[in-house]
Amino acid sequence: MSLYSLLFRCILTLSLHDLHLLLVLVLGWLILGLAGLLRPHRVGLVAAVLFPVGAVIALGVALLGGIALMAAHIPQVAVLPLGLPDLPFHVRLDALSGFFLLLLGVAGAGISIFAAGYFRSGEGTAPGLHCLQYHTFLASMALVVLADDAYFFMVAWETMALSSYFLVTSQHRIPEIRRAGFLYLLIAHVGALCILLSFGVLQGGSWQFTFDSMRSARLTPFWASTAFLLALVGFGAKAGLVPLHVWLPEAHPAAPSPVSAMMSGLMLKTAVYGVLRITFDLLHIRYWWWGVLVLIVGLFSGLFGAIFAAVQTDMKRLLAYSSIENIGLIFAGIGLAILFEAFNLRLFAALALTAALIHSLNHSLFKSLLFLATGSVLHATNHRSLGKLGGLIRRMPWVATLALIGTLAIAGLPPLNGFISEWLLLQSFLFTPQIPHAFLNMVVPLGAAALVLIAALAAYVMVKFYGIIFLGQPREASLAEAHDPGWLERLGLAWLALGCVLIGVLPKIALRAAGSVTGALLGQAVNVSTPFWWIAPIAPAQASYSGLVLVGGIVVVVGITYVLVRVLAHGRVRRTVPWDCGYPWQTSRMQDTAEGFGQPILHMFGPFFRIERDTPSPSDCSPHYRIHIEDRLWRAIYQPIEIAVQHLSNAIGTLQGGRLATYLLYSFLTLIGLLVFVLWA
């Protein structure tokens, strides 16, 4: 017996108890949260003990999720002695849940380590209560992924929504933060209602709420499509798909940075998980127009998010809109997978789904890294506005270096992880001419052009983000006091940056993990038979890539340059001032501002924005220019609903201010109406 076979059998033996160990770890998160209430105002207990232990538990969750991927063909199920008498909680660990547990654990460990050094007293919610909310949030996300019946899923889903709401409103004394939290909770419950209705349709008339009964149900095309559309709206609201995105750019800036990292890096992926679970597992058939719909929504969301990110002046709002862009790319991959699978092109469907899964993992790493980096900048400078930052690479070299890795990764540059998933998604678009449908053959390949445009805009946004914050000269005198964070925050940032580098250099790790999921859902996986340093998802003759070879080439070029310049040129180094354009007295006012950086996007994509400009009069001695940019969809969709609800509330409110005789009249008229209805029936 080979060593590999022996190792696999040992892992398989261990995996028989994975589900129980996972439940113990999730219970450990809840116990940690309750432990924070023992000394709610003791920052030392929360920071030095509870959050680091939570990071260790996250690593355990990631390990067990990875083991579940290796034993993807053996799902584990259990029934918990919890719930209602006739509705116990069912749990299941399979390849799909294992992948998202791996994602949750890997990114959650880095965020928890960072949070141990980030949270401090006097910042909103008491540290112990914050610890409870934080670890309940982590536990509920894990239970969403493990739930195997609609009842338990909705309980975990609502727990996730409520715990994240309290985290968002940590600074609840600020009216804007309370408003952002209410908007988030409102959209979350609208989405939850759609998900609940989708589960109701999936039952197919049965009284069984388990996912197994939904898998065995054979719905008509109408009801299958209804369940899919309800799921898309429900999970799309949580994911931030346009036009259900309005909560996301409000909630992320309001929340503390570790919470923003968890919401963007982890919570949005539970929505991706939900769509995959219903579409590829619970529904027995897929229709091609489902894929086209998801593809259009995904690409439009990606373009919308990239455009709005380019014009932001708040670094956390910029990253929030960037999350919409990346979620759009993930859903574009899911749409392609549905489209290919509907025409029985399983290999290409596996390629598109692999791209979506890997981009989910990548986004959890580099977006968490960037949100945490903005938290370090915020603590060091007390500024969130890009117009008050600059030159921090000299004051915060650790954060600047690690943030550069995340910036290059999210921009999709090799050899980092963001390039891998976007490259796989582009490869998927290049195979769409294989679809046996004339109209789709003509239209769908245009998505490749949209993908390239989104990627280019994303790179533009990241140049703005990194350049304005870390490069140039400080725009405020107070930035001279900025400094790098403590070692725990550096360790959390470094952990996430290491993930970005590792997947980019050795992408086969992520490819194998995603292959276990596509094999379970589609019965097909991409090619992984190449050497560990090389990937060829379809065939070596069609598309292949090696991050390790690319890194080796970069090292060789840099080494040769070093030898030519420093050794053969006798090591002479000449230093001189940079070109000053003939004006040596340069100040930070001569640098590009965040507003100036976004001007080309405002001109090219003007119809996307609602723009208000305040221009001073010529006689103003101290002129100030201001531009206010709004989302047209808010004015077109949500503001009319807000006005209608307000009018309806006012009308109903008048019923509560009447006299006793008026209330008796209402009751009498109601009884008469019921009597007429009964007699008529």
Second form
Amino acid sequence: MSLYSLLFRCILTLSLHDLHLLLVLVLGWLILGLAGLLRPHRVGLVAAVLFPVGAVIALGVALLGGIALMAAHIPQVAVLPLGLPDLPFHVRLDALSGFFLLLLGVAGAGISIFAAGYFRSGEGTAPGLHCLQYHTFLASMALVVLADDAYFFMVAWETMALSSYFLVTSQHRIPEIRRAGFLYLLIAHVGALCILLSFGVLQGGSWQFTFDSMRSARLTPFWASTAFLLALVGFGAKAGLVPLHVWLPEAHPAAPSPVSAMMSGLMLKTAVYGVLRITFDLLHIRYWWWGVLVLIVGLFSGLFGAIFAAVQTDMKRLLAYSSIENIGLIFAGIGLAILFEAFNLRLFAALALTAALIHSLNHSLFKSLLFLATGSVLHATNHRSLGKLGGLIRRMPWVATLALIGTLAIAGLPPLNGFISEWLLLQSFLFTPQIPHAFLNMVVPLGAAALVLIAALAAYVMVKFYGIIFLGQPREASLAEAHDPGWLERLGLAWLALGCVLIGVLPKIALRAAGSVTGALLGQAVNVSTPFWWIAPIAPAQASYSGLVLVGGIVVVVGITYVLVRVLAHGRVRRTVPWDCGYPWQTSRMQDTAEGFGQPILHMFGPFFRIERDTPSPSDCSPHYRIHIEDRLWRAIYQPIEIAVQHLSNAIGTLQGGRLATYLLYSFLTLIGLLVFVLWA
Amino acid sequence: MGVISLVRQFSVVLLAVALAPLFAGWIAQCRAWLQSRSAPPLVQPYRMLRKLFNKDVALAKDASPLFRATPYILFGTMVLAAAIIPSIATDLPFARVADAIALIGIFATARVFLSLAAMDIGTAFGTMGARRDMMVGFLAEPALLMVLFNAFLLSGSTALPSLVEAYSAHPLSMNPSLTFAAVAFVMVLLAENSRIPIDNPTTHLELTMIHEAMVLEYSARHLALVEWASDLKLFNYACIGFALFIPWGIATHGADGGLALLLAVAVLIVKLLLAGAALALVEALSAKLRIFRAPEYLAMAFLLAVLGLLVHILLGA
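Could you drop in the structure for the form predicted together with its partner chain? We only have the form predicted on its own so far.
To see the whole picture, the full complex is given below, headed by that same chain.
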């Protein structure tokens, strides 16, 4: 009771300020996490109370984020009485952070509800500890978005990296998972170092690390570009941009499914947030070649992700590569926005940025949905390999139906949400010939073709994903016992699917939300003066789209057709064995496999891969076909670094002879050296 | 949006649904003549549909609801696409629902549904067809987008009605960039509609099939709807081509009285007759490519469209 009244008074004294309410909610997450430690081995408390309450808090965060997008009284700032004596924590709520809080809350609510039904006690981390790590992860992501000084940002950023590291390695008895976790932690820290250095450059000699002073710093072109490039590398490592992506396909599949969903759906977006914050808010100027660089990196990551996703045989790895692809698309949008903005084409910059923002939101919905669906499949079947699944649409109709929505959405098909952002991105590409630069206006339009190739490849990948898991015949006998998950998990999936449908059918909601962000960052928003059921981002005569009418039209036509067919023709159905060109002895083993589905891609994009094939000889009595596909970049970039570090450590290791006298000599020599240096100076 | 425009919209849809099988029949007829065979009658596709609607459905025993719903969804998407494309008039209530890029998206939705349905039964041919069709799809879409990019550069719009109105304003001026784009479009059209040289609609050899392999498990009314939808798809593509490259005769905004509409229908039929004959000629003169030659073919289409783009930007024409 006293806690409640304390909280109540706390809210009253804070005069219901949005920002303060948000901080209370974030604190709520942390308290929930700690409450998990009360009875760490009992799954009941965690599942029945803590995770659902966490989902409600997430909804609150989403609501406040949404209010921040609409409200006039932003930005709001506050200084927390935490941190170091001279470095208090600053927080700030503005349109950009509001948008990402909305994203975090909406997707986080679905994931938390799902997680309530998902986590079981068993191998690995105890449920209570999971609860702590999970909610710390959520809270730190919210704080990253709210932070208003470099110090607090880095604290939140590192908390995010560490809590997610522990979540990834929750099955820490498996060596591959420990390895994946280590790789993730390593690259996360390389990235964090770059971000730290970027902030160091951004303060511009004022030695004030609040974002406000960075906004007013006037950097020279060289230092501005340095800050930008450091930020791009730092945040790119977190986002999984090629060539800093290697941790992503290892770490995402290693984590439990709700954690994969959070990392892929939410954590990657904090990197997008970071790039946007530094590029469009903290830096006072943007150069066109930054945009070209980001565009190239984004499109290459997109293509790379899509191609690698197509040849995967593990369903979670496939989704992880697909995340690289989607992040690539988001960065392509950001690059285009920088490019347009540098040439002062603000409306088109707003269009491209809107596309990037909405794609971030969309990706957080459909990627979480699909990762969670793989979690349900994993629990129901104990298989992750596509080669052992199949036919689950008959055993798990709920998951199959909701996953179908996610599949169509991620494939960028109308009338779902993935299409909206890809359409907006294409629309902004159409204006690239207007760039007043004689070379760019010819080359950049080709990016549109790359974009369409990526989107169409994504559709290919998702047909493979859905078709092999849910359609066809079960490839293992044990799949006959698979069944749908409990109602909490279904609710989580349904919530995310609802989001996908809603944004797809009424895209104007998302357009408005992104419009307030572009309004704050660029001083320009796309056209939203259409009625609620259709959008025309530039002008109705230029291009328009209406998801609602599209869905309505298809439903009406399908309905009329169905009735007509039923009235005019008979409805007789005879159930028989499949025809398959008259071949009666087919088994489920004769279906196309995941490898088979990847084969055209392997054939066409061969130079991307390092392929090892073991082809059996004709005389082999028990033939086995084995193929191993590797990322060329691993050998090209990471292995040389690894070898160099090994050599360097060995060289340094020779200093460590283990004799006390030698060590004393080192100290003595250092002291002499320092004395000489001091006297010299 | 008055009653008249609704009537106009409705008649456009009915016209498309009615003409699509005839268009397919006309191409088949021309092809037969060119190959010195005796041609099937023009209404052969209709007879086929009637036969199929009267048959019993032989449904594989563990076909899922997705498999049964797909023919209706295919038909629905294609009819809706026909409602959006300005085949005879630009002032349609549905015209603003989707621009040309969104239309590609609608076609892609239909393709994905058909591919998923093909994988549903779990037969070897179905999955193979699905994989190949999706492959042709991702190769064709970039080329198609570049074609639309050309059109956009000339008119500043990707909405088909605006495109038609912009071209109709200065008739009979052929842009060099559009010429390249038109060739690219025809190549894409052949690929997307499973015709020679990418696929053979009359093949009997399962291993070379793409579209046919996907619909092997469909029968009776389901097959009828799938076939009707694919006829509609070809018809829609042809109408997009007319709107992009030869828009003359389409009743534009303000000039769409009854007489103008009748004239537009007549012009459309003439265009379809010519286009069908031309398609049949192209198909009769070329051989089906190996499936792994498809990337080269579609890359060619892509390069042509890019060439058109560069011609436009460099020459301003």
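Keep in mind that what you see is a predicted model, and the values were worked out from it rather than measured. Just so we're on the same page, rigid core means the largest C-alpha set that superposes within 1.5 Å between forms. Residue numbers count along the first chain shown, from 1.
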item	value
Core fit, then residue 531 C-alpha moves 2 Å or more between these two forms	no
C-alpha of residue 221 off by 2 Å or more between these two forms on rigid core	no
